[in-house]
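Coming up is one lone chain in structure tokens, specifically the form predicted on its own.
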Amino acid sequence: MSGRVLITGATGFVGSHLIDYLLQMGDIVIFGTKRRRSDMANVQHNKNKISWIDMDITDSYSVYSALKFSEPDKIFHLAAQSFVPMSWNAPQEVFTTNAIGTVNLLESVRQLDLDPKIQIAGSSEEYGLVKSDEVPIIEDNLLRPLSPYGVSKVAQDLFAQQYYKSYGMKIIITRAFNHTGPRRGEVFVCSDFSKQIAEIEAGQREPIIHVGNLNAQRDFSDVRDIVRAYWLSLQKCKLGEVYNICSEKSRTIRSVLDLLLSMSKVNIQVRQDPKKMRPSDVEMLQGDCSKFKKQTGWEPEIPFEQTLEDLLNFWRERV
């Protein structure tokens, strides 16, 4: 299976796992985009196995040059500002990166007259305010985003649909629900808990874990299952369609914390931190991905307990 694959945001959490997955396949030329100041820690083990391109997704000429150089037949568009709480502090930056960045990518494809299959990595945060009778959430659910991040991803999603309809581009939109695993940034909830526990175990902080809203419910998958789904989306999904990708199970953040605490031998107190609370939080996210499963045959393979254990061990090694 030969081909030229471009991954935007390749140094990120998901991008690094997608590189791991694609390298197992062999006959694929992989191009990864990075910013000049990108942290390469996630991809250090694969740094010399793919071709790197310096690219700023917010700079249209930079994006055009990257596409002209790589001439991909598949694009995984993962470059994004993805930390939801930050989006309240820097809404302009988030919108520019996520929405205008997507326009830069699609415009470059159009101007260069390329014909790749393009996966647009949307988000469950697009659904936002979900009513109790709308759970589990299907793709046709109304989009009522509750954060600037969610708004930026809705705009990205709609731009992608418009380019498919206007120019016949080979676009597939995925809306992944929460995903985690080794290498997840420390600002994200499962990683935040895991890092704090690892630091407590190592005697680097007092035995108190600081938390935000523990009542929110989320639908978690393992990142390694998600990147396999992304690959399948370009193999088997219908062009111009939107697909949820999720575990179809909902769990409270409190239950995630309890599971992680059960993996540690240290006695740890839990304390709420007002700084970790959001101006408005999505209370309940649980997806229905029967459409994606039917189209691709995908099923999650990694149990959530293993995901958390791998994540905790990742932080233990680093601490």
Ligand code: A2R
Second form
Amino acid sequence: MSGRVLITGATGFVGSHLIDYLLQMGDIVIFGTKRRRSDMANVQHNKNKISWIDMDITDSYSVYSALKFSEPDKIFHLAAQSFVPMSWNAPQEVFTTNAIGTVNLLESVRQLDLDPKIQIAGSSEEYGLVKSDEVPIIEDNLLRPLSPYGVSKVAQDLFAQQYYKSYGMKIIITRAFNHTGPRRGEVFVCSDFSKQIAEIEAGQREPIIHVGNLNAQRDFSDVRDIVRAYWLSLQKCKLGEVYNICSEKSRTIRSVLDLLLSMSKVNIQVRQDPKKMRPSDVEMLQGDCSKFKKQTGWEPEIPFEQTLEDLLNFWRERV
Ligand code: A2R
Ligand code: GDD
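Could you present the same protein in the form predicted together with this ligand, rather than the form predicted on its own shown above?
Full assembly next; the chain just shown is listed first.
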């Protein structure tokens, strides 16, 4: 297996696991983008095993330079502002990073006359408001985003489809549903809860866990299954197509909390924090990824209980 792979957003949660996965395969030259002030904790163990390029996706010149330097035959476009609540505080920044950043990437590929396969990391947040008769959600469902983040991802998705149609660029759009696991940013729900539990166990905070909307339902996968799916998407998926990637199971956030609490011996009270409620939350996400499974043969392998246990242990080692 040889080739030159460029990962944008390589220092992030998914990027760090994708690097782990690609390094196991051997003969691949990996380029990862970072920003000058990026936190390198997620990739510390692999820091010297790949080539790093400083790039800000909002700066078209730096994107062009990164492409020119790396000349990839595969691109995984992961760089984004990924935390949904931030998008109400900084909608313009989130849109610029996620949507205009994608235009910068695709334009640079075009202007340099490169011909890589490009995976665009879309999101189940694009579906937003989903009606009960639309579950499980297929790729053709209407997109009714409920956050500026969701809007930015719809714009990214549509730009990618347009670049495929206009220029025949080798683009595949994945819409992953929620995914978690070790190294997940501490603001995301499973990490947020796990970190609080680990801090309580270590006696660093009172035995009260602060939570937001526990009624929301999400379709969770393990990040290690997701990066395997991303790799497969560039091997086997049809160009210009959109693919859901998910577990096809939905759980309430309350049940996720209960599962995590059951993994701890400490008695913990639950308290809702109004600051953690969103102006409009996506209430129900459950995907249908039969299109992706049929095309690639992918199946998720890691049970959710294992994912949560690994995440909780990740935080226990760190607090
Ligand atoms: O914030 P940093 O410096 O650690 O870098 C993050 C990077 N990133 C950017 N890179 C270049 N220019 C920017 N303006 C910029 N803003 C953010 O994107 C980090 O390396 C990565 C995001 O990592 P996470 O927040 O951990 O997200 P995750 O879960 O890895 O999401 C990957 C993709 C995203 O497109 C999400 O929207 C989608 O999956 O769900
Ligand atoms: N973060 C957080 N903290 N969320 C909470 C909490 C809490 O204490 N309590 C309840 N929630 C609820 C949120 O309101 C939301 O309904 C759900 O838990 C999941 O929140 P997040 O983990 O922040 O993820 P997300 O679904 O908003 O977005 C993630 O998944 C998308 C894929 O669908 C992000 O990774 C996005 O970047 C990604 O595109």
